[in-house]
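This document starts with one chain, in the form predicted alone, laid out as structure tokens.
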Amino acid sequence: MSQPPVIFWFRRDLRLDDNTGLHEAIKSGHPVIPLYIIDPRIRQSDRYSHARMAFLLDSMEAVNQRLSDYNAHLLVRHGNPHSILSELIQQTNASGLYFNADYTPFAVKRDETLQDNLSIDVRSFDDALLIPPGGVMKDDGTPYVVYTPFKKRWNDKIKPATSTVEMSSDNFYNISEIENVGIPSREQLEIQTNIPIPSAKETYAQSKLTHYIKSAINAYDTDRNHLTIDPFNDDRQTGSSFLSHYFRLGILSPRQAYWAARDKYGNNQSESAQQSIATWVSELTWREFYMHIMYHFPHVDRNNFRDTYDALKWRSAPEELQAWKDGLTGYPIIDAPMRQLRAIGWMPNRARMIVASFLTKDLLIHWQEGERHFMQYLLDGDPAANNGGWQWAAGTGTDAQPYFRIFNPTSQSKKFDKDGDYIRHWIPELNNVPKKYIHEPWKMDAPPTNYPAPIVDHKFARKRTLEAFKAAREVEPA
């Protein structure tokens, strides 16, 4: 009698290599049903991204192509995961469900419900992080809420090796007799985006990682703040790796990145290069820190981490918010990345900090407005990292930027886009503005008529924000 199948449920791990849950399912000796469930609740979210969904569909196609090497196919179903899984278990007499854990409040609640209600063996594996939540704790057993001590303890932890397994056609269940709606088209999901989608193949992502480690990681410390115009269509590598969208969907694993960097570090004799590599690895640590924070403190998903600032009087300014979204604030260093975001679904990390500071500190508009907008456009939009970054900028989070530290958009512009190349590319209205005025075109005798004047005076805005934060800090806790 043939073995009953087990189900491997792909989620944020769309790859075959170094996939812990998939490999464990194969090692079970049971034929594996590779499953992806398109949950309609994702598309109903106010943080839904058409571009990210298009990228997801491409990554599903890439997984399906790799599965075809083993005469297997990705089984795709639409609907509530509990209903879909219950039906599939009944149809196939599956004896087990395998998946890799996700740590957002939505995913944790969903998975706990499945664990409690499905009638088969349900096995969850830690795959999305090098060290899962609960693995980096203070001596008293409580979670860290400050990055630097978290990083120190995280660095001391032994990191897991990458997972390998031999695959063959015998490892997979024949799903030809099972209803399979297949991978939907963009039209079927009514995806509307003009953002060009980069390759979603895991082999391509691995090649990008390899190329970066070989050619550019040594310069990360000096080049990471470079305002790159379009990393997806420019092969010239700067210090940044431009791999975040691959980590977001699990097309690359953090173990693949970590060990590639560690090998480079061990084979590099330059102290400055080793420092750059260590700094790049610390970006992986930041990613893990924010996931740990969201897991241990799920309220941050929709609220301030620091309840001190629940009393903060944010402004309701719809026209200013829309100007920020459209890249029409009159500050070139704000408008260029906001237009870049809409055009390619990405912006440099330095630019993310600058535009977030402007929205929350110059315009005094709630960080949730910016967080939501970023999630609607970013290909790498990750709930934990995006939330953590916005609360850092707003001064309401864990390792928050102090409320009194407010980026000056003009000085940031002069420092990080000295010649104005980035600005001119994304704001063609300023192409003919001399370098002397590219950061402050409103100071010209005859400013461009097709570009707006600043919507707020930075000096005035800074004073207004300091007063608002001071008032919130003086409110007695309830």
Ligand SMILES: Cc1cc2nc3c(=O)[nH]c(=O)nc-3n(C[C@H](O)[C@H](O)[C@H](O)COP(=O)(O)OP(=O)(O)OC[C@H]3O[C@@H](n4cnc5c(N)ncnc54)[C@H](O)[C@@H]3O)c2cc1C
The other form holds:
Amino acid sequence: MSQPPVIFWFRRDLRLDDNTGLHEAIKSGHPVIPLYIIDPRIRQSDRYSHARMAFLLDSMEAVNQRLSDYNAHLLVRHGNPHSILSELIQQTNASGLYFNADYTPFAVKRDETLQDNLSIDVRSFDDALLIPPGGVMKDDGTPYVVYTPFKKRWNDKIKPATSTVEMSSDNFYNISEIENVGIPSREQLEIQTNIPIPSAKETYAQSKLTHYIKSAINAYDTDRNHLTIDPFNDDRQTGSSFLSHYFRLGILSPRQAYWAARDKYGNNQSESAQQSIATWVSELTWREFYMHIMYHFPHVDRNNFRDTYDALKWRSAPEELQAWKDGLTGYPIIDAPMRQLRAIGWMPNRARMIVASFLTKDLLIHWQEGERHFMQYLLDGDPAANNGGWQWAAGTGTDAQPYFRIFNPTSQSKKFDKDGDYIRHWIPELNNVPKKYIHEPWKMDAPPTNYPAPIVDHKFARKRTLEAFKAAREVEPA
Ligand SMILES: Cc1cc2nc3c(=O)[nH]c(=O)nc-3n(C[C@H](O)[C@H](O)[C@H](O)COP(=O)(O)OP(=O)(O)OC[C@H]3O[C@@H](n4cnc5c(N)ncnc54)[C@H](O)[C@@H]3O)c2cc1C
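Switch over from the form predicted alone to the form predicted together with this ligand, please.
Expanding to the full complex; the earlier chain stays at the top.
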């Protein structure tokens, strides 16, 4: 082949199917160099997750395996993207660079610099969302900051179809002549994690999506708040779709999910099933909303969305923070999910809301502490969704719940883990506690001696938080 190659740079889109940028690169007719760059800055970040990195390595392996059907390989390089790309362009005379846009402040800045400094044709595609930032704006041209009107407009937008392209070995550049360090091992990257890593194969993720749409989405409205114990280890677990880690790395695309749900919706479903399907699609919309927010308001990444609460006096309480992280607060409904997070790298949405409320409202500890801890352990840890969830719970965000709405951990526990099965699974010390006391073991005459007493009294904490938020609101902005 005499044509110069083009580079396709994989980032958070580790799949071959419905990959907009990759398909465009193939359609260009130039042989494609599939590339992944391991940027050392990611590993130095305070939000770095060993588990997520292990999952990423597996997903690179899965992409490489699929490429081998076309006698192609994933080229893996380690270093600063600009230097790596410049060197590769020189080595191969590549005439173009293709990638899918990423909308976090870090990625936007990195990509803008590349576009300004590389001497070849750089093409960025919208792929990670159904509707990219800028595509859902108010009539006055400003971004939405409240979810419900965002969703209404998002619903009206025409959604792109999934993309398909015929691939053959002719579409790929023979990289055997250039240095390829290959996919590093966990040892080489000094990954330390005990979290079992779910399959990262694209076909497996697609089969999970298909199975969910076929057998469980119709009950989403009733099951979504279920405190699922371990969805990755037991196929019979009900609740939500358990697909977020696939969306995070782009092993699944949002278009694949959206159209699968839409097809089901239009397929003779009952009214309640249709309602459930619509609710599930609205969760995909939350994902889009928070990415739009982070794109339009990059300050949220390290600051309150609303400066009303910049004067809030968060507490410095390292021991209480540690107890929260370790699942030793004495509140079973807090400790069970915090232990689950460390054990399997996932937590149900309801539990995320409960533990986030507890950290920010009962302990009055800054949401950024919780945000960071979640990023260090969640397999689906996503800067925009995580930030949105934390700022919502803390009351500092866009569509924040009002500051005076504070979750009562015991009522949440009684409502969402009625029989205490979830608690007992994750807190074996409470195995023998009768149902009557499982939510409040401190009320027993003789509570288990190997489980702590509550580190804070909820009633007292609630009052303290209301006062702190009220005081912050009364401070005049500078
Ligand atoms: C404090 C807090 C932190 C969170 N951190 C993350 C995070 O780092 N990464 C992440 O993907 N989600 C995060 N969420 C949102 C939500 O909890 C997870 O997306 C969901 O639990 C994943 O399980 P699932 O795939 O079964 O979701 P389902 O209920 O089946 O939803 C389908 C998909 O919609 C998306 N989604 C669902 N709820 C939300 C939401 N509230 N915000 C944004 N996207 C959503 C996810 O991609 C999810 O896979 C957070 C929520 C809170 C309250």
